[in-house]
Each structure stands twice: as structure tokens, then as C-alpha cells.
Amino acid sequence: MSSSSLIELQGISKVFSIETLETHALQNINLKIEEGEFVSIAGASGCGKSTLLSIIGLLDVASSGYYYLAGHDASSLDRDERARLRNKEIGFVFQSFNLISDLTVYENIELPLTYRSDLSDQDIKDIVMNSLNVVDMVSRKDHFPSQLSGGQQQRVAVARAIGGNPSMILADEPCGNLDSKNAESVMQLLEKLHAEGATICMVTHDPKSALRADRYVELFDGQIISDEQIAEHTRERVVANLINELTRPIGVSVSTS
């Protein structure tokens, strides 16, 4: 079976087992993301946001259900096949930047491209320099991560994410370690990339960041409780719902109807 959506999840569940204890992190997730969408995944800590993003990003596998990425049945792939598809189709931006400390800015962006057999050395050089130009970091290409501010490191992470021209950018709390000024800069960069055609899926616990997307998916206790397009007339209600989720005691269910 193939999917016409860029991302399609069917009945995805994830169970973590430690000895006799089972934790149901995700339960029967059904989700489609179309090419060119900017989707935020929101909810309180522990609701399953990062687990869901890890499965979408092929960093983890579901316990049950089916996952289709860009027409590929990702559910049946082995570790090496997932790694190859991930490298080609997905760009990651992490809260903690995940830059390699002993590599320069240029080398951090270059590294994942070296695993692509379809790119020549000149292709890689052109891609790295273009990516640095997009995030306005060309002048820092020979610096090491320790010589950069948090905002600059996240810009490098974005450059690395877009370098391979992926089908989708996955951002996990991309502003979580940044001050308000740098957070705004990174959000504007993501919005710019989206306006230029990028598909973005962003996990965030921040209502303001969530509302920068075109669509938000809200999780609670591993289940989708809301999935809707964001329009001006719904923003106040969306903010209220998100704040309610973020302040709700764990294990207490409150109707949002």
C-alpha cells in the first residue's frame, strides 16, 4: 500500500517495557501531513510529542501500526534502510543543537552529505555554502560550536537540516534552549523556509510557537485530542486549550469541548 501524503501514520502505538512495567507512550495515532504544510505538535510534558517525532523521523519504530513516508512503507524497513531513507528525506533540528564539538560549522553541515552516494565533492561544497548563506552564517563557517552563541548554533543546525534538500524538516523544541530574541530569529527562519516551500513538523510546549504554524496537533496521554488548521478567529481558543493542557495535572482528563 502507498500513500499520497508526504507522511501517513495509521494506528501507530508505542509501548516502552522495563521489566514488568509497560508505558503506553502513543495510542492509535492516525495522522497525515501533506507536502508544504507547517504543523506544530503540542501538549504537556510526557504526552508523547517527542516519541511521535522520533517515529516520524525514523529514529525509533512503532510497536504497532503502519507508517508511510514519501510513498515508502517505512514500517517494514530494517535499521540500515531507515538510516538511508532518513538521510535522504528528513532534516532534523534539535533543542540541544546536536552539533559535533570538534568539527567546524562547515564540517558539521558537510558530514551527513558525505554519506550520500549521489553527491559529488563539488555538489557537497555548493550545498554547504548555500545552506550557510540561507541562515546567514557564511562568515562563521570555520568556527567551532563552542565559539558560537546558542542562536548561532541553532542556525547551523537548521543549515545542516536543509542541506540535503529533505522532504521534511523535523524540529524538536527548536527554541527550547534559546532566549526570546534568538528564539524569535529561529522561528522567523523556519517561517521563511516554509514560505519557500519547506514542509515542517515542529514539536513545542510553547503556545506562541505552536501558533506560528498553519496547523496544530494536540496530544494528551499519547493520543491526538485535537487536529485543526489555525485561523485568526480560532487563535484565542487554541491558546486557551494549549494553556489548559500545559497546566493540567498528569492523569486528569478535562473536556475541551
Given for the second form:
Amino acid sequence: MSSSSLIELQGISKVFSIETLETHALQNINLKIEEGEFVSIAGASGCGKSTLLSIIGLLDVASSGYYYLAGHDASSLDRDERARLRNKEIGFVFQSFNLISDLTVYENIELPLTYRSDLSDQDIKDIVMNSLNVVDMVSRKDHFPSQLSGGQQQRVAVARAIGGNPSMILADEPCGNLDSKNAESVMQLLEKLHAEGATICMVTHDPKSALRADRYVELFDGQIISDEQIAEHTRERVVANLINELTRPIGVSVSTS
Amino acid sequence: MKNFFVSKTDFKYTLRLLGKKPGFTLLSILVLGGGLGISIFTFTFCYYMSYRPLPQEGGEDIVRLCASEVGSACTGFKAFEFANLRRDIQSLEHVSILDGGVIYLETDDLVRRLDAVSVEPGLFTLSGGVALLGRTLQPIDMEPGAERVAVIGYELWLSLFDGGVDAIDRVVSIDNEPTKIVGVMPEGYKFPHFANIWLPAPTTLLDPVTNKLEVVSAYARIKPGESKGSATAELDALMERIRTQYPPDADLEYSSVTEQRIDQADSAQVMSLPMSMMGGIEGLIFLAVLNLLATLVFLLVCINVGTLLLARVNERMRDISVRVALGAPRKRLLMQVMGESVVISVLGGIVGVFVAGIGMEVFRLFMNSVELGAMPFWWDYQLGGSTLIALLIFLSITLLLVSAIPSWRAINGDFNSVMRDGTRGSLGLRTGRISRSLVVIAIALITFLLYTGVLVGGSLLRINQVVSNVDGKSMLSFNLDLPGNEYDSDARKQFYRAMQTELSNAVSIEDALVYLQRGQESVSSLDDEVTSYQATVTETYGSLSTFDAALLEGRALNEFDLVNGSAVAVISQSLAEKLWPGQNPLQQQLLVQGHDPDQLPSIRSVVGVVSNEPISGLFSRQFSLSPSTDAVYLPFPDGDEASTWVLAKHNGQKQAASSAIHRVIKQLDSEIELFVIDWEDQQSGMFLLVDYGLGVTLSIGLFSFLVAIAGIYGLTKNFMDLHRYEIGTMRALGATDKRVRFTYLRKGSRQLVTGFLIGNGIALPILYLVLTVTGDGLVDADLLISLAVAVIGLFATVLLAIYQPLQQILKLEPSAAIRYQ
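Having seen the form predicted on its own, can you show the form predicted in complex with its partner chain?
Every component of the complex follows; first up is the chain already shown.
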């Protein structure tokens, strides 16, 4: 069976068993994500959103149910097949950046491309430089991650995620480790990529970040309790409030009344 | 496929990782290099000693013929028996015999002691020896009345004649007889072992007419189409026939060359030359034990380097998980994880070859310097094809072992949880289990090595002490065969008496002693037959002061004892103290068991006690793990023994003493041939050899111990780091430092005791077996104390390796430990 959606989850469940205790992290999840969508998955801590992202990102397998990614039945793939599909179709952005500390910025972005056999050295070089341009980090290409700020590291991580031209970017709390300014910069970068046609699925527990997506999926106790489109005016209001907050002068306000 | 296994980035990444921690990298390379060096050296040593084909063309077909059973040490044939046997041999060609010994070669101003062989001309054809100058020996040289000639080796030619072509036809004195040099052999030719000079075989060897005592070594080539197995079968059948036809004479039960009883098993076999020098199955066991020890050291090294790499992989688990998330193929991931192991193994291999090369060179120089007759010509230890093959094998094993654990982790890690939680949680627990298992294995290995090291070291120390007592003594010795058909019991006694008197009267000789060593026998007091001891029993005629054994109590054996065959004995002080502690040993009754367990023990009255001079252990050519000073000296027997040894103490004028010995023997019987052995040369060589062995054993033992302790420390430190969070939590919940210490030391002790018990389970049966076979008497209070000290040291060091990292964590505030990732 194949699907026309980019992502289709049918009856996905995930159970963790420790000795006699079973924990149902996900229960009967049905979800479709179309190409070009920007979906945010939100929910309280422990609701199963990271587990869901791991399954969508082929980092974990479901206990039951079916998963289709870009027309491939991903439920029955072995480890190597999942690795190949992950490399080609998915770009990851993690909360803690997960850059490799002993590789330079350039090498970090280059790394997933070297796992592919269909790219020449020149292709890889062009892609890396282009990605660096997109995130505006060309001047830092020979730096090591430890020489960059958190925001810069996350931009490098975004560049690494988009380098292979994946079908989807999976962002797991991309602003979770950033201050508000850097967080806004990263969110704007994701919005820009989305505007250029990228499909993005973002996990967050921050409502403000979640509302900047097109679609809002909320999880509770391993189940989807809401899945709705976000109205344009709602998003505009959120963004405007944020910009106000970020542009307010820093200092102590003193009441004179 | 492009970049499928490794990329330039991966390679740079590996080098960066190694360069980032140069101390770790250097330590790993040196430890691995040391272990590989020991293994390669030992393997090459054993290979050259036993299995390597002889270097000359068709060398694998050259064999020695042995009058012994398959699996036993090679012994020579009685010349008379072999003369009958060789006529019918079909499976071998170029059968040649020889006899070896020491000669004194005198030129204008110099006397040299040399290893010489008396050979048949066919030996040169057999061994492919062609003279560099002049000629080899010819049949004409063997004929009665022929001019006495000799062929010399390359080194001797350089040394005697500076490599001049005028060496040919020069006349030198060999054992006081003028001898013409007729040929010089090329460099490296020392057939059959380490000969410097070849003389024509005497007629007694070539054409023995009676069943006399002469013993020959025989060599041959296996004919095309035949094998060692078929040649052994043929030889064995022929030997049985000869023994049936000519039963051995009871008088001739001692071989003149080996000083052992002639094998009466009617068996024969062919062996390669290296194997024939190994001493049969015992030699092979020695090699196997040597290889086992080197393998254990190597295994220990691999575990430790693997452990260090495991700790490194633990540190990089998050990086590896990121790679997995980015879609790294498993093979590529494997190669990336193995990158460090490959670089460390290759560099360790280079260091290992270097270490092995130094070891071989030192051993070669050592062997050449101690004048033990140097080394057999096939012991040309050097880095070559076999070393490289050994290196490749060991490197492959290293890579397998040191990469197996890290790679296994890389492939099977729970990357999802690592990216979420760091290395705590299930991964940390699994790593903890692996670390604990490795600590147990490392402790088991080091326990085994500790036991073996103490045993070998203790044995060598004891030999060293014994040898150093004798070192520097001015003595000459020679083997004396009196033909049974010419000398009856009275005639022999008369000969010994006359010889002893004449030798003692010579100006250059201070004292002389005729002796026959019976070997280790069980002795006890008549009052307490149950408590027996192993002592070396020697039958003597002459003064025990020849070897500086001072009479402490009672009297020495005398002429009366010899003539009447008195049932008396003189014993060493150490034995007297064991048998009759605190009592007067004189006139006590001593039970001597003898060789034959069915034979009734003889009862001897102790008439004297002498100092603990180790004549017994050292006169024997049989090497013992535990030379003892426990000795029993009996009056020389009724004269049944045809072959004896004579020891002459000289006044420093070695050559004059040697000449006197030759003169005295020739006066008594001009037919008797002699090879006089310089005791000093032989013993100083042995002393150096033991000293070298002791040094090597202690160095390897120390290296192994340091490697093991470093590895155990690394493992426990890693284990503690993984439990830092847990320790922080325990303390946050109110556990005192004492409580934490107790908990973790108890955990560590469990591993220590488990490893120790496993090590004991492996070591004790093997050591028991070895001690039963060769080391009788080695286990004494000193050895047990050394072992106890070593075990306590091991326990203390391991507990310290657990305690020290624990202390570091306890110095942190609990909050800092909890925050640790």
C-alpha cells in the first residue's frame, strides 16, 4: 500500500516494556503531513511528542501500525534501509544542536552528504557552500562548534539539515537551548525555508513557537487530542507580540505615579 | 563505491581525536607495541627453535636419526648397532654419522677451546656444504695411517688466519697432535649445529667391530617420495631387529655421550634438526608454555588497549548517535569507529616490530658472547618473512580484539536515548557490565601470570644463586669410557685409583674426583620412612674438596670404602638439617630408594657431613627448575659402571692441566679418546644465560603487571565516572562518604575475588602439572611467601585502583556530581 501524502501514520503505537511494566508512549496515532506543510507538534512533557518525532525520523520503530514516508513503506525497513532513507529524505535539527565537536562547520555540513554515493566531491562542495550561504555562516566555515554561539551552532545544524535537500526537516525543540533573540532568528530561518517550499515538522512545548506553524497538533498521554490549522491572524498576532518583546529597550522600568 | 567505507573527513576526524589526547595515544601505542613485541619475539623464537626448515636447499628433508621413541628426546645410537642398521635403510640417503665434543686448538701463541665434530665425508654432501677454500673431508682422510687433517669454519678462518688463502695446508696442534688444515667452509656453515671445525671420524665410529660404548649421532636426507613417517617406521622396525639380534650388554647401560641410560625401548625415529634439539615432548611443552604466556600477556594488552578505546567510544557516543541520525550506513560507522583502533594498531605494530627486533638482536649478541658454542646455524634470529607473517597475524588479532568491543557498541547502541539523555541510563549500565567483566578477565589473567612469574622467577633466582656459587671455579672435567670387554670390575677400580693418584700428583692439578651421578632419588631417615626428600645421589671416588665441599662433621669417603663397598654415605648439610633437625646426623641410618621403585632401598650409615656445594645440581646435564643442595655421596660402586665423569681442580694453568689429563690417560690406556671440558667457560655461560633469563622474566613480568594495573585502573575509573551521578544521588539522599566507599569497594572486591578465583582455577592445575613433571622440590616456604606477597600486592593495588577514582568523586559536592553528564 502506498500513500500520496509525504508522511502518513496509520494506527501507530509505541509500547516500552520494562520487566512486567508496560508504558504506552503512543496509542493509535493517525497523522498525515502533506508536502510543503509546517506542522508543530506540541504537548506537555512526557506526552509522547519526542517518541513520535523519533518514529517519523526513522530513529525508532513503532510497536504496531504503519508508516509511509515519501511513498515508501517505512514500517518494515531494516536498519541500513532506514539509515539510507533517513539520509535522503529527512533533515534533523536538534534541541542541543548535536554538532560533532571535532569537525569544523564545513565538515559538519558535509558529513551527511559523504554518506551518499550519488554526489561528487564538487557537488558536495557546492551544496555545503550554498547551505552556508542560506544560514549566513560562510565566514565561519572553518571554525569548530566550540568557537560558535548557541544560535550560530543551531544555524549550522539547520544548514546541515537542508544540505541534502530532504523531503522534510524534523526539528526537535530547535529553540529549547537558545535565548530569545537567537530563538527568534532560528524560527525566522525555519519560516523562510518553509516559505521556499520546505516541509517542516517541529516538536515544541512552547505555545508561541507552536503557533508559528501552519498546523498545530497537540498530544496528550500518547494520543492526538487536537489537529487544526492555525489561522493567519493568530500567527500574525503572535509574531507581532514577539517582535515587540524583543525590541523593547532593556532596563528597569520605574513607576513615577 | 565512493566513500562507502571511509571518507577524507573521517580520516581527518580520527587523526584529530588521536592528536587531541596525545598521552592516551602514546600510551596505547606503547602498551600495544610492548605486547606485540613480546608476542612476535616469542613466536619467532619458538618458530626458529622448532619448526623452521633448515636454510639450505631441501633443508626440510634433512633429518637426525634418533634411538628413542616418538615423543622422547633424541638420543644417539651405539656405533655398533648403527653400523648394522644403516646397511638396510631404504627410505633415507646420504646417511652420515658424527660425534661431537670439545678440542683444544693450539697455534703459535694461542690455545683455543672449540666445539668440534668428527664426521664422515658424506656429511658435507648431505648438508650441501662446499668448501670456500681447499676441500672438504674425503674418504682417504679416514684410512688408517692417513695424515691428520681438519676443515675449519669461516669465523675460525678469519680469527686464526685473518681470512688469508695461505690457511690451507697450515699445520696446527689439535689436542697436542699436529693437524693440517685442508679446507675452509663458507660463512654460516656450521652443520650439524654450531661446529667450528670438522675432523675425520675415528675408526671406532666408522667400523665398530664389537658392541662397544661409542655413541654416534646420525643424519640423513629423506629420499624423494618418502616421508618422516615412513622413515620412522622403517627405522623403528630395523632397530627392533638389531636389538633382538644383539641384546644390549648389561654393563653398558650408560651412554657415554648423554650420561643417561641407553633407551631400551627398541625404538627409533627421525626428527628435524631443530626438533631433535628440543628434547622431545618436554621441549615442545616448554615452547607451548612459552607461547601460552606470551599469548596471555598479549591478551592482557589487547584487553587494556580495547578498554581504553571503549572509554573513548563512550565519550563519543553522542557523536556516533548524531552520525546515525544523519543516516550513516553501518559499515561506514564501523570503519569510522575502528579508525582509532586501526591507527593505534598499525603504529603499535611498528613499535612491536622494533621491540621484537631489539629483543632478537640482544639475544643473538648475548648467545654469541657467552661462548656456549654460539647458536645452531638455523637460529639466525632476524626480522624477516616469518616476523612479518607473525606481525600480520597478531595485528589482525589485535584489530579484532581491540575493535570488537567498541565496534559492537557502535552498531548496537541505543542512539535515541543517548541523544536524549547522554550516556546515563541503559547505555551506562551496559557499559558498566562490560567494564566489570573486563576487570574480572584482567584480574584472572594477571593472577595466572603472577603465579607463573613468581614460579619462573623463583626458579631462576634459585638457579642463579646455585650457579653463582660455582662461577669462577677452576675445574676441568671429562667423560671416561672404559670398554667393558677390556676392563672388568677390578681392572676399572685399578684404573680409577691409578688415574686419581696420577692426576692429583700433576703440578697443575690440585685435586681430582671420579664420580657417577645417579640423579634425583628419594631419601629418608630409617626412623621416619614416611618423610622423604629428593636428593641428588652421586657415587664418588676421590676428595669432595675438589669442588670446595668442606667436611663439616665426621669423615670423608676413603680408599677403604671403595675397596670394600661399605654401606656408608656422606651427605650435604642442608639434607642433614632436613632429615635430623637438631640431632647429630653421624651414624644415623639413611634410606636411599634408588631408581627402580620395585627395588629395595639401600640402608647407609652417615659417616660425614659436607657443606652445601652444589656439585650435584650442576654436574647433571639435565636442567632442573629447582637445583637443590640436598645431596648424598656414596662410595664408588663395585666397578660395574663403564662410563664415568672425572673432575680435576687446577691451579689456574688451564692448558697445562688439560695436557696433564691427556698425558695421564694416554699413559694408562692409549686407546681412550678424551674431550676435556672447561668448567669455567661452561658455568660462566650458564650463569649469564640464567642471569639473562631472570632479567627477561622480570622485565616481562613487570611490564605485564603495570599493563594490568593501568588497565584495571582505567576500567574502574570509567566505571566510577559512569556512576558519578548515582554516587551524587546517594549522597544527596543522605548517604555518608563512608557508606559510599563501603558500597563501591564491596562491588570492586566482588570483581577482584571473582577474577582471582577464575585465575586460580586456571593457574593451579597447570602449575601443579608443571611442578609434578619438572619442578620437584621447588615449592618451599620462600616461594609460598613470595606468592603470598604478590597476591597481597595484587589485592592492594586493585583496591587502590577502585578507591582512588572514588575518592576523586567524593571530593565533589553532591550537586556537582548530580549535574555530571
